[in-house]
Each structure stands twice: as structure tokens, then as C-alpha cells.
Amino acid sequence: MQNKEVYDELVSKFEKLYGEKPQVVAYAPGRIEVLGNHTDYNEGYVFSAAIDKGTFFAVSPTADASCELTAGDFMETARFTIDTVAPAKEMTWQNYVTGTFNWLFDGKPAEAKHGWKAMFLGNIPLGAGLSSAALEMCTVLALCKLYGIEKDKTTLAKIGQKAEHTFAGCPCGLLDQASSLYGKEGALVKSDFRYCKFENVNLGPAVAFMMVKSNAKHALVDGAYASRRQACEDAAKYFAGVLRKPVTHLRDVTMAEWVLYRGGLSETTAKRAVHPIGEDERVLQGAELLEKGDLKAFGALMYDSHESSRNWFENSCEELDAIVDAAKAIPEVYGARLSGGGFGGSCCLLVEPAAADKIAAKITKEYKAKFGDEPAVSLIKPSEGAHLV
């Protein structure tokens, strides 16, 4: 089992607690985006990854309706009831439970008939942005095992991101709770979020990601996100207009016409349309190299996208951008570039896994002179996707 001490931390805190052994444990991984960013809430393409690292959940019934959640790392718990689940102002990380908890019943929690103990416990870094996802979908999973209700992944992805909308807020994509649930070891998972189409593309084992961390805040709930989100909506309904053919997201807007027709944007809006609108070639292109077994082409293309990150999106910072530059000047890195939603969090980096202490070493050195403290770096394979325990 992977993350094994993980899951013995868990079941023996749980026993402890509440006097019994959890009736359900599920089992979900945090993701790394590899290339596509901000593209799934534009209905585009992402190459993605399951990481060898997630949060376990555990749970079992109570006799009425209540409920209680407990976090297992630091051993807060949060107790209300079956009819008076809502968003949370105090200890704010139950609302990824709690909201998924809400949807997987339509908004009528009411109805699941009884109650419920739980508790989760990971080993994702916490702020790297990779962590509420991997918490949504090993919760929906258990709750689904715990209630006997059967779903598709896809739609149980969607609970997750309803979650993460009405409860979190943070109006995010499906891709990384797409990412979490659709992992396979050994490759990379290849979204595309018009048609919710999911498939596995074999990376071989002549590489592996390095995850770097970095110091810097990540926090997506603060408008940053939505306000680019809201930007691209806006270039889309815009391009609808001036272009002889059906356009509903900027996927139906090619770099070519966006070059055409971007004088009627401002300058702003068109900076942002024109992030996803490249990530989708580059994630089309990255295919077809991989096809090949073309792996520096493909690195070549994450530091375009992260460049594009920088330049044209602006959800970069001096922190990511420092990791990405230092990268650059290592041999055994083939690409790297901020993963997620940006403004914080972490780098992903295309490695010779040989290399890897090499790589580390010299990343940490140089972050360490620019900014007085050290990221956290840790080499990472695809790994399978979430399932029950």
C-alpha cells in the first residue's frame, strides 16, 4: 500500500478517538498539472498527473445525526449535525468535507438518515495547492462506500469541484479533482474538459517530476483567480462576435485569430486570453511528442508555458519564477513551470530521476541566496488515482 505509515497514523488516531476501528478508509492523491494552465474552465485540454502523495479518510456511522470531523494532523474537530451542514467561517478546512458531504446528497444532507465520524490525515504539503482536491475525493469516495451510493468518476469529480465553489470559495476548474480520481501509474492523465474525456498517456520510466515548493502564500480565494477567470469569459464572448463561427470558450479560438482580432480587447484581456489559448496547442503538441518519446521537446514547451505564465497571465511570482529560471541552467531538467492556479504554491519540473539529489541541491542553493530560506523539493511519480481502501 502506498503511503503505508500515512494510513497506520490515521486508523490508530481514529481508534483512539472514537473507541473503534473506521468502518471505511478511502484513498485519494494530490496531482500535479503538468501543461494546461487555467484551460479546464476554458472547456481546453491538461496534461496531468496523480502524485505518490495524498490524504486518507476515514469513517463510520453514528446510531443518529450527528457528525463529527476530526483533522488528523493537528487534532481539531468540528462537529454539527446532518440538517445543519453550511459553509464555515471558523476552521475553514471542513468545508472541503462538508460541501461534498452537502452534494453528493443535492444540497439535502438531510437525507443521508444518519450521521457520521471521520477523519483525515496526509502527507500533500499544505499550501503547495495540491491538497483540497485529494481531500474532496478520498471524502466522497468513503461517504458513497459508507451510504451505498454508486456514481461515476466524473460525476464524483464534479461533487468535488461543487464543493470547492459553494463552500471553499474558489470558483476552480474539474481538473484537479479529474487528476485525483483518474491517476495511473507510470502516466500522465490527458483532460479534455469540453466532452469531460479522461485517458492515460504512458510517460516511461526514463523520467519523473521533482515537485519544488515554494515559501511563497498560495491563496486562490482571494479574487486573483476568479478576476482572470472572469477575464476569459469576458475574451470569449468577445471573440463570439467578431468571428465567423461558433465560440463559446477561448478552446474555439486559435493563436492565429487571436492575434487578428485582439486589438479590440484591452490590453489587459487580451493578455489573458491568450495564456489558455497557447496552453491548449502546447498541451495538443506535448501528445504528440510523447508519441514520439520526444521528452526534451516536450520540458521545452512547460518552460513556454511557464513564460507565458509569467508574461501574459501575470500568476506567476519572483519565488516560482526563481525556481523555473534556476532550472533552466541544470542539464538534467528538460522543462519546468508553476503547477495550479499560481500566485504561490509550487514548481513542476520534467527530471532525469538519476539526477535528482544533483537537481535538489542546486535549486535549494539558489533560492536559498535569493530569499534567505529553503524550498521544499521531492521527487514525484505517477501514481494511481484514488480508490477505496
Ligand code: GLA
Second form
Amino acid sequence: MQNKEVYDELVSKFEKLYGEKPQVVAYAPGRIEVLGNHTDYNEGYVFSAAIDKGTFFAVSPTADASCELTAGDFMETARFTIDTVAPAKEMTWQNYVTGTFNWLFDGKPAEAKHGWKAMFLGNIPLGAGLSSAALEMCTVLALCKLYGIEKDKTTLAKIGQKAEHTFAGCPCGLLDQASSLYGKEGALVKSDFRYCKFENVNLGPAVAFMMVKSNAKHALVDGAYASRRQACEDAAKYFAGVLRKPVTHLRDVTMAEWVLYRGGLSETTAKRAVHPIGEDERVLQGAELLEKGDLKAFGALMYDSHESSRNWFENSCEELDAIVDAAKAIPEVYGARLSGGGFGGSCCLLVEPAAADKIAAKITKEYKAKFGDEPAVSLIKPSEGAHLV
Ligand code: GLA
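Alright, leaving the form predicted on its own aside, put up the form predicted in complex with alpha-D-galactopyranose (GLA).
First the chain shown before, then all remaining chains and molecules of the complex.
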């Protein structure tokens, strides 16, 4: 479904259910992570983009403290009041919204002047691993407008991240939320998470991205993501002890230092640590290559990134590896890698746009031969970030 159709469906369903037009509607896109994997919470660098699919959130105020929240696709409604906002154990989809509402009011949503009724609907493929931040960001934009609250984008991103941490149980970084807010048409977002500095880097028309969604399970709340983050933090503490310079995060450690001092870490922790360290170097190198317009070399860094995930961070899986391996054999693909948390979800491919159909057909064929089912392939247009509609 195109965005316009999603919007129309949402507004008509909202009217039917609540008997009035929504007062505010906001939209937030999903994201693809292009280079820089698991670097955000290590205060490192990432190249990402907002995609041309996302989630809409429609809301109107209520006259009292009551709140109603409806998931527009399966028309399930959660009911609560502004003073009973808490993480839900059932209908857990509501946690991204209620958590965002909670932290928009600094943990005191009961201080909101009134409640609200809302509905959301999106067109990001489920399980692609990029929809929860989009939901948080359209929620926060719509609620800001509804309550007349003004906050800068980075603060809004952090509100969504806090919702993930405390209501959804995923200790994620800030990448997904920031990419959704800072996206720009035809451009990448280059993020520096130490200083929360976000800039757009224009891409020429000679390239496009493809997203290939594996059918492997992608659940970041089941502990694998958290254990990777923990290993990175343990490694940073170790390096802070052995290096004669300030180290707070793996951002502060170079590859040469890792090689010299890795012996003091357990084998697993050393393997985990080298991934974000290498990724930071690749993003900085990638920025120079993009400036020169050297897409081939940039794509090679994407392949290196995937190898690092596969061998060191171990956040890939058979299905993602198969997609990247298939991509490597196609000359019109510049580079490919897993995108986001890993353990399933999607791969991001940098491709020659004219060859998109051929690439999609080849990868689908090989994936099907191996796993029996077809991956969802879509051509991605880097797009405008979240906004009110
Ligand atoms: C998930 C998280 C992000 C980031 C990526 C990996 O998408 O939500 O914060 O850590 O994984 O780069």
C-alpha cells in the first residue's frame, strides 16, 4: 500500500470508530541502516536513511482522563487513563505508544490536561525490524501537537528510545528514532552518536537501495541484542583500564589498540568488541568514498560490514548470509549487508537502479531454492523524515 492509501484508510477507520475526524495526524518513516552496525550505543557513527514507508498516527483529545488506542490493522483497542499508564503484558504493541506518551510527560502522564483517542496504521513489512521507532516518532509528533509541546528532534528521539528501554524491554540505541526524524529525500543521514550530530549526505540518482526481508525471526527483546550491548560495555570498561587515555565507550578504541590488548578479554568479548570498532572506521572511510563518488568501494565496505557481523558479532543468520552471498554474485549490486539489530530481519543492498528487477528476481530465486519461501524485496527511496500531515 502507498502512503496516501494508508493515510486515507486510517482517517476513514478513525472516523468510523470514534465518530469524528482526527484532530492531528503525524507520519514517521522506517529506516534502513546502510553502514555502522551496533555503533550507536557505543557512541559511534552510522549511515542510514529514512525510507518511503512508515506509520501514521491519528489522534483527538478526550474531555476527561480516558485514553483509547487502536491498532488500525487488526482493529484491537487498548483502554486506560492518563494516570494508569504502565507497561502492558498483553497487547504489547501498545507499549511503544504508551511508553512514548509516558516519557513525553517525563514519567508523569497524569499531569497531561486530558486524555486522547488514537489509531495508528502503517505499511512497513512486519518483522522487518524497523517499525517500532516509526510508531514512537509519529506518536510523539502527534502528541506534541495535540498538547502544544515543543521539543527539539534529538529530545524526541530520546523519548522514543526511553519507551523502548522501559516499556518494550529493548535496550536499543538512538539510531532508528534519529533516522526517522532526520531523514531527507534523496539523502543519507550521517550520525555521530557521541555528540548527537546528524547531517544529510546527498546521493546521486545513480544508486538506489533495496531492502530484502528474510523470513527469519527477528526479536530484539529476547536477550541477544542486550547481551551484545553488554559485551561492548564490558569491553569498553576493560580498555578504559589498560589504555592510557580516557575511554567511556568503544568509540574511543582504535583497531590497533584492539589488536594489541585483546588478549586480556575473553574470546567472546573480544570478538564482540571488534565489530563496532571496525564499523566506526568503515563509516568514516565510507564518508570519504561517497564524497569522491566511489560507490564500488563504498559497497565493498558494506560487504566487509556483513562479514564482521557474521564472524565477530555473530548477529547474522543463515537467511541473511544467503541474501548477501547471492547479492555478491550480481555485478549490478555494489554492496550488501544485514541492516539493524540482526538475528533475522532485513538486508540492505546498494544497487544500480536500472537492474532492480533483475536483482530482485535472482535473489528471490536463490533464497527460495534454499529456504522454500520468498523474501520480500522492495526498492527503497531515501525519503523525508517524520512530519505532521
Ligand atoms: C537496532 C537498534 C538500533 C541499533 C541497531 C544496530 O535497530 O534499535 O539502536 O543498535 O539495531 O545498529
